[in-house]
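Just one chain follows, in the form predicted on its own, and it is written as structure tokens.
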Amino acid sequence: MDRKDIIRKSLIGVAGLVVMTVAGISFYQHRHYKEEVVISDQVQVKKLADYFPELSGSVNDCNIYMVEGSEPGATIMVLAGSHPEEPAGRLAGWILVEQAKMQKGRLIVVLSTNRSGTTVTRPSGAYPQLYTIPTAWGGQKFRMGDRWTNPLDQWPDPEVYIHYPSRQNLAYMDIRNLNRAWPGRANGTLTERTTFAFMNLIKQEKVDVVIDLHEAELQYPVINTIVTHEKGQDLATMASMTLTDFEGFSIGTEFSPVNLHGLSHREIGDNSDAISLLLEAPEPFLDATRGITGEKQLLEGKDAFVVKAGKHGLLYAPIDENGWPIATRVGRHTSTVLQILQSWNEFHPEKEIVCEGVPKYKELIEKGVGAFLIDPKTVDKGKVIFE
């Protein structure tokens, strides 16, 4: 090997080390980035490990926000971040925590249901690690996540994932998919232990309704809908009809397949007294035919490739040049959650839940998501919680 070869290979090695170092720092910063949540005097913060101590100290020992009303009533739980690559659900949850004023009943909100999934983005997906919601004080940053538990926290995947306890065979990677791991088990994987802990929470807190917030690609048939366990069919149908008639957007109802296991809308309803519902809003960012998966596309919901796919009849939800902006998607979730609460009250006047202060669909479109986030610098440090 001559001198030139040695120099060339040395330079290539140094360049590789530089790239590895820069990437490693970036990955570390994303995994440990602290998102700020402002809580009111009504909010009590617990940990998931309070319901399953074996999770204590783990990455998935997430915050549980309990917004208590001044009068007794129903208990409603909202799960956000089951799939952290679906940001509208987490942002809707943020608004619920920071803006909800409970008069009757109790609202339980989880912003990072699979917290491990918020610490990584899709391998080879070119996702942004962070995205910024514009606000009057200059913007608030949030972590972008992935659909699955971070492989740093749970690995390896099996060749076939056998769901517990149904023994149904599922795709191998779905062993890290929190929304395929319900109802979980105490001695299972991290993802299964997480859903097991949530089942304990649901039972111990006597939750009446669980609402799981999601987004889906427009090429996925279950979209713009409320997926409901059979126990919640009347509730979901009434909410769907009312929203379609009065809120300015249409939303359908899908019934949870009895023989498809692992999903929250099936297993929570089967394994607890709670009614289980799941909401799906459109997210063009996830479509296979999409263009660049950057922050702009994530927030604006515009993609010429997805629009073209729609013109060829390949989509299950409409899209045009206006796209599906983040405020529209978040507004669909907040309005649907609020309408579910109102519909619940019509069926259960003896056990009402009354929530005020949360913006609906039209107000979010008009003012933007950032108008309903509270500047952490304007409140006492004790009112700021980190996700």
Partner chain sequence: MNAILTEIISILYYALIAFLVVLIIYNMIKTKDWKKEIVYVIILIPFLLRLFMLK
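Take the two forms, find the largest set of C-alpha atoms that superpose within 1.5 Å, and that set is the rigid core. Keep in mind it's a predicted model, so treat the numbers as computed, not measured. Residues that one form lacks are left out of the comparison. Positions refer to the first chain, counted from 1. What changes on going to the form predicted together with its partner chain:
In sequence order, 1-14 is the sole run of at least 3 consecutive residues whose Cα positions differ by 2 Å or more between the two forms once the rigid core is superposed.
With the form predicted on its own done, generate the form predicted together with its partner chain in the same format.
For this one, just the chain is written down, with no partner chains and no other molecules.
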């Protein structure tokens, strides 16, 4: 190797190092970005590890927001971010935490159910790492996430994922899918330990209903619906009928298949006293035939290619050039959660839950998501929590 070779190799090596450093810094910043949540005096913040100390110090030791009314009543838990690439669920959760004023009962909200999944985006997906919700005070940034636990936190995947305890065989990568890892186990993978901790929480806090917020691609048959465990069939059916009649959007009900394991709507209902429900809103960003996976598509839900797929009859939900804007998707979730509380009260007048201050579907479409996010700079430092 002569002098010329050494210089050339060094230059190529340094160029590679520069590319790696720039990419590395952006990945690091995304993984460690701090999202702000403003809490009121009614909110108490616990950690998931309070229910399973072995999770303490891990990436999935997420915040648990407890919003408690002055009068006793039912306990309802909302899980957002089981799949962190479905932002409407997390944003609906943010609005619940920042806006809910409980009169009766208790609302438990989780914004980063699979926190690890919020620290990574899909490899080769060209997703935005962060997205901004416009607000009157300049906008609030959120981490875009992935469907699965970050491979940095749980790796490698097996050839076949054998679900515990059913021994059902699932796709290999779904070993990192939190909504295939219920009810979990104490000595399992990070994802299984996370759901195990949540099962402890549900039992200890005597949660009556768990609502798991999701979004789905329009090419997926389970969409615009409430998926319910058999224990929640009356509740879900009543809620979906009332919503379709009075809120201006239609939402169906589907029953959780008895033999499909690992999902929250099946396992939480089977393994605790709680009723388990799962909500699906439409997210064209996730469709296989979508165009550019940019922040614009994520927030506006407009995509000419998905519209074209619809014209070929390939979709299970309607879409036109107006798309599925984020406010519409978040509004579906907040309205459905509120209606589930209302319907719960009709079935359980002795154990009511009353929540005020949370905007519904029409109000969200009219004012936008940003109108219901509180500026962290206007409150006491102690009232700002980081996700």
